[in-house]
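Form predicted on its own, single chain, as structure tokens, below.
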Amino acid sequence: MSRKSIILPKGRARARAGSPWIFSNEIRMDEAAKSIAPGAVINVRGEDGRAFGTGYFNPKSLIAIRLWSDDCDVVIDRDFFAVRLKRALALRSAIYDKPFYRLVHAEGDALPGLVIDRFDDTLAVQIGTAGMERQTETLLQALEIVVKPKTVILRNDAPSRALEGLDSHVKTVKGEGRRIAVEENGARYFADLAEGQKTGWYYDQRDNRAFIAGLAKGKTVLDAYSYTGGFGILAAKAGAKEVVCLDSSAPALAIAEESARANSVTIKAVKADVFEELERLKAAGERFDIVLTDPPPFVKSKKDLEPGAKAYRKLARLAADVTAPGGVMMTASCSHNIPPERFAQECAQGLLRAGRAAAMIRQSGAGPDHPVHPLLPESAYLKAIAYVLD
């Protein structure tokens, strides 16, 4: 096989300890390497001749190499994808009784740069890297073999694609579906796969939604950053006395109201800036038995860590201010750039500034359809903490 190789100089590259990522400052970026087209499949070898495996390379990206395999000269073709997709499918089929889940979670399923959410016979495919972009047609062929979907939508509009030199687009490559139904935890939701955030739905909070629903009977619930009502609707279905879904997106709240009707429950949808509305609720003396905050990422990059951490601290304080005595407050972060310890610290400081004593009753992340590469802890992005407040 005639395939170019990237050489790792002696040093402390994380790949030597098994990481599937190799950064641009860890490789020999000579003229030969610079001449390799972004996204090309390459072999990775050490100066000492050690084989690190098969990966794809992008000289434009900070993460210059993402490894497919720890063997060199692996053929990346339809059969390669089919084998990995079958393995991913087998795991989800063993866990879930209905085909609604994240089918592929990037490095956690040994398919770097790829996320696929499954909604029965519809797939939302998100490609984030030049290396995976070059394999799009091969991937689609493999999906036909393994899943046989009726509809496939490419949600290639994540801002991170710009870091790989890629454009932003949404395209339906098979079928015609956009609005679909989602079945989760015994509830029926709706999602817009073409216009909604990310792939259109957040499967990562499935288990956390079920936890909150288990506490919700007879309680008042505030679902802040509700998006399309994932937490709030399930809480209402579980017997909550009152549910308020708070979000700044009118289209998302419209879908939440539609989903509520499909489940024969009632929610109150409030369109407002969350920080401003929490301040207003506090001033009005409003309190809820359960308060949820699941914001968009406040720390989108490492340079955002300090202002983002401050925002999480403030959000925890404001959420605590509107949580009733003996109530439950749960807050989440989907920012992989804030470590779990720092997130927990900021939440604790927010509670302290609100003057509330609290007991942590749950720390969690995403569900098992979001597997994490054991040597890539940053892929465990979701953090959720629940407290009982005095």
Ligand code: SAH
Given for the second form:
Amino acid sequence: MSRKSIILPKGRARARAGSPWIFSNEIRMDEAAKSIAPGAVINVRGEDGRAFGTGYFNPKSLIAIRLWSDDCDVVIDRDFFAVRLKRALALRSAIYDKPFYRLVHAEGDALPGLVIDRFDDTLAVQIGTAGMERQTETLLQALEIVVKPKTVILRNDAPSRALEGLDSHVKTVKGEGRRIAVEENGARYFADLAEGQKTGWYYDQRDNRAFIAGLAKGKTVLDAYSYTGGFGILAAKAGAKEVVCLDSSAPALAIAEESARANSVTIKAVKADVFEELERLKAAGERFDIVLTDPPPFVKSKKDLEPGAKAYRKLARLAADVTAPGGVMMTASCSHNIPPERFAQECAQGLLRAGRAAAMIRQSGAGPDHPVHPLLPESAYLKAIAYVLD
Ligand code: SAH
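Return one more block: the form predicted in complex with the named molecule, after the form predicted on its own shown previously.
All chains and molecules follow, beginning with the one already shown.
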């Protein structure tokens, strides 16, 4: 096979210990390597010829290589994708009784650079890297074999694509219809797969929504950063006395209200900035039995760690201020750039500053349709902590 090889010199590259990522400063970036087209499939070998695997290469990216396999010369074709997709599908089919889940979670499903959310016969596909982008046609063919979707929407508009030199676009490549229904935890929601955030729906919070709903009967609930009402509507369905969904996005709140009607429940949708609204609620003396905050990532890159950490602390303080005595507060972070311990520490500081004694009752992350490669712990981006307050 005439496939090019990239040399992994001796050293401390994480790939030597099984990581599927190789950084640009870990390889020999000679002229030959630089001339390889972004996204090309390559072999990785040690200086002694040791095989490290088949991967794809992007000379422009900090993560220069993502490995498909730890064997060299693996053929990346439709059948290769079909095998991995079938494995991903088998896991979800074993866990969920309805076809609504994250079907592919990148490295966790040995498909680096690829995320697919499934909404019955509609797929929202997110391609994040040049290496996966080059395989788009092959992937779509494999999806035809394994899933046979009616509709496929490419949500190739994640800002991180710029790091790979990729453009931003959203395209329906099969079928039609971007407004779909989501069934989750026995509730029915709506999502807009073309305009909505990320793929249009956040499956990662499924189990956390069920946890909150389990506590909600007869309670007042503040769902801050509610998006389309994933938490709030389930809580209302579980018998909450009052649910406020708070978000800055009018289109997201409009969908939340529509979803509430579909479940024959009522929510109060409030369009406001969460920090400002929490201050206002505090000043007005309003308190809720359950307060949850699920903000957008405050730590978008490593350099944002300190200001981001401070924002999590402040948010925890404000959330605690509006949590009723004996109430439950749940904080979440979807920033993979803040480690779980640091996030927990900031929340603890926020509680302290609010003057509230608290006990942690649950620490969790995303559900099992978001598998994590054991040597890429940072890809377990979602952290959620629930506390009971004095
Ligand atoms: N909890 C949601 C997901 C939240 S995503 C769910 O279960 O599906 C983050 C949300 O925060 C988005 O809907 C976005 O519109 C909203 N948002 C971002 N900045 C905000 C701000 N300053 N005030 C209020 N909402 C904000």
